[in-house]
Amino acid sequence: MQKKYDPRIKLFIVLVMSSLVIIFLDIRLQILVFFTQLFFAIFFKARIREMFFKLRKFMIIFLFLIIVQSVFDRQGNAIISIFNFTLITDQGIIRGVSYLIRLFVVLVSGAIIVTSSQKETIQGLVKLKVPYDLALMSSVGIRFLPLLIEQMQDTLIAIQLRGIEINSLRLADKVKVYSYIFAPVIISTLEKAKSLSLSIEMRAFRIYKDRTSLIELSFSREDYVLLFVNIALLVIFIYFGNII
């Protein structure tokens, strides 16, 4: 039987790693934080392989984001120039990759949190003195991340069934197709959010000021070990962040 860890430990790990990858500007430290977060995700048996397998079809979008970040960063040595206009620089590429690493850390963080049930996550936030309304909204928002990815994948399959082979399209046509995909996906997600809000209201949400729960959370010895390890990693990262 898989050991169940306290959701507060997972929330603390996610908070620390997500904060570090945003604070650090050096891409080497960001990569180190990403692989550390990936290690924790594997440790908690998160569905990382499945998540990246679904994201493989969006690599063209990630590449486009890197290029956009690079175009608007004028620092560094020119890599691609058109006449006297510098289009892409090495510093711009690094800035784009940095943005992508931060995005992946957020996605892996969501994968770690969903290894706990929604009720456990909400109760963990409540134990951390987060108001129940905010705890519920945060938990629902995290659950919507894989739902949004699944919706994107279903839309891509629907397009392919209509005879459009996305992989054979030119880069400009691919960007145009993906831009058309976002509108129905966002609308569908908003419709599901509306249905969820109606379902919550029908269950008399917030009729009482305080809520009780059958779930009682307590730290085990393994949770304290993970807490100590994460604090030690935080100190090490901050130390290297100051000397680099």
Given for the second form:
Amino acid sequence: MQKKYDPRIKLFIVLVMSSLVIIFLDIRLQILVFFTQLFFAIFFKARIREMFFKLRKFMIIFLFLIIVQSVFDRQGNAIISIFNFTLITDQGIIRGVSYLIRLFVVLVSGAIIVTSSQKETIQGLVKLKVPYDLALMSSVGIRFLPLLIEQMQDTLIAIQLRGIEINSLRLADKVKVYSYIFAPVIISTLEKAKSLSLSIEMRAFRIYKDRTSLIELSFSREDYVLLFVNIALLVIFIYFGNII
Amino acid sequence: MNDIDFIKIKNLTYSTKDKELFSKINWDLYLGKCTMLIGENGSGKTTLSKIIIGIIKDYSGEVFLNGKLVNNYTLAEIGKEVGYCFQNPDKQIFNPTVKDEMTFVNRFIDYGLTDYKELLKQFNIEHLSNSKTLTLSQGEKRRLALATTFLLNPKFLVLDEPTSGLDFKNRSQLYRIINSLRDKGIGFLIITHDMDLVNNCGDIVYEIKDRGIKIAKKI
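Show the form predicted in complex with the partner chain, please, because up to now only the form predicted on its own has appeared in this conversation.
Let's see the whole complex now, leading with the same chain.
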């Protein structure tokens, strides 16, 4: 049977890696953080391959994000110019890719956390002194990530089944088609949140101040090793961050 | 009229992570026939419909659509031949208003669409043309989703529980539409638990049982 790691360790790793990728401005360090987190994801047997496989259809959106980011960055050498107006610069592209890496780190974080059950994650957050209400909200939020991806995929399928060959559309039309994916995702998220809050209220949530839990979390030797490795990595990353 | 096998399934085997859903299924679906598919919850009815229209591809065996392997079509090509109505109408409604939803395709491709006003009338939602899709009731959403399915003039329609959420009047209207299109030579595969729909429109009823497909009733 697969070894069950304490959810607090996973939360710590996710917190450290997500913070580092935001703090670091150097793309080389961001890539290093991303691969380190990818290593942890594989270690925890997170379903990374499946996640990236599902995301492959949204590559055009990611590409668009890179272009948008780079258009608004005026530093660096011009790569594409129209008359006197510089459209894309090398620094802009780097900035766009850096934005994408941050996004992927967040997605991999979600994949790592869902390797623990929702109850374990909530208990882990509670043990870290996060108020139960907040712990429940964050855990439910993370759980919803795969569902959101699924909703986006279904809408994309529905669009294609209306006879629209997305690959043969002009880039502007492609972007326009993809923009339709977000409306149902936002609406269904709001609807789910509404019905979830109603269902929680119906079960008399927060009627008692103190809660008990069937799950008892305790650190094993492996958890301590992982904690040590992660702290060591944090120190190394900060050291390199200062040098670079 | 001779039956034309529009969809042909040969030796289809498919498993999910937990269990084998289908084992060596052979099945033909015809134009001008209304085929009903029934079965217990979780038996794989929706999964089978997704295999037929090319959403699920990781199976063993062969699925032919109009004589060509379904995996050789793009989803857009399939959409022009086969209309698909999702079990949950929210999955196929993504425009702000009913009119926008019906005219969505025109914004991207030049295609011979059915008159959307006529379809809205047929499904009793013409008065909602300018309404926001967000404010529609579940039954209205269902009717809108069905109307969009009929938009591309497909030769075959796959409807996943089309009557759920519909009142008696709208169900009767749907029966009339299905029967009239079937008489014009359009084929149907309808997944349902609604025996009233089966009795009113079904030509042949199949049941998914023990990882296979069996004729439950020939009408």
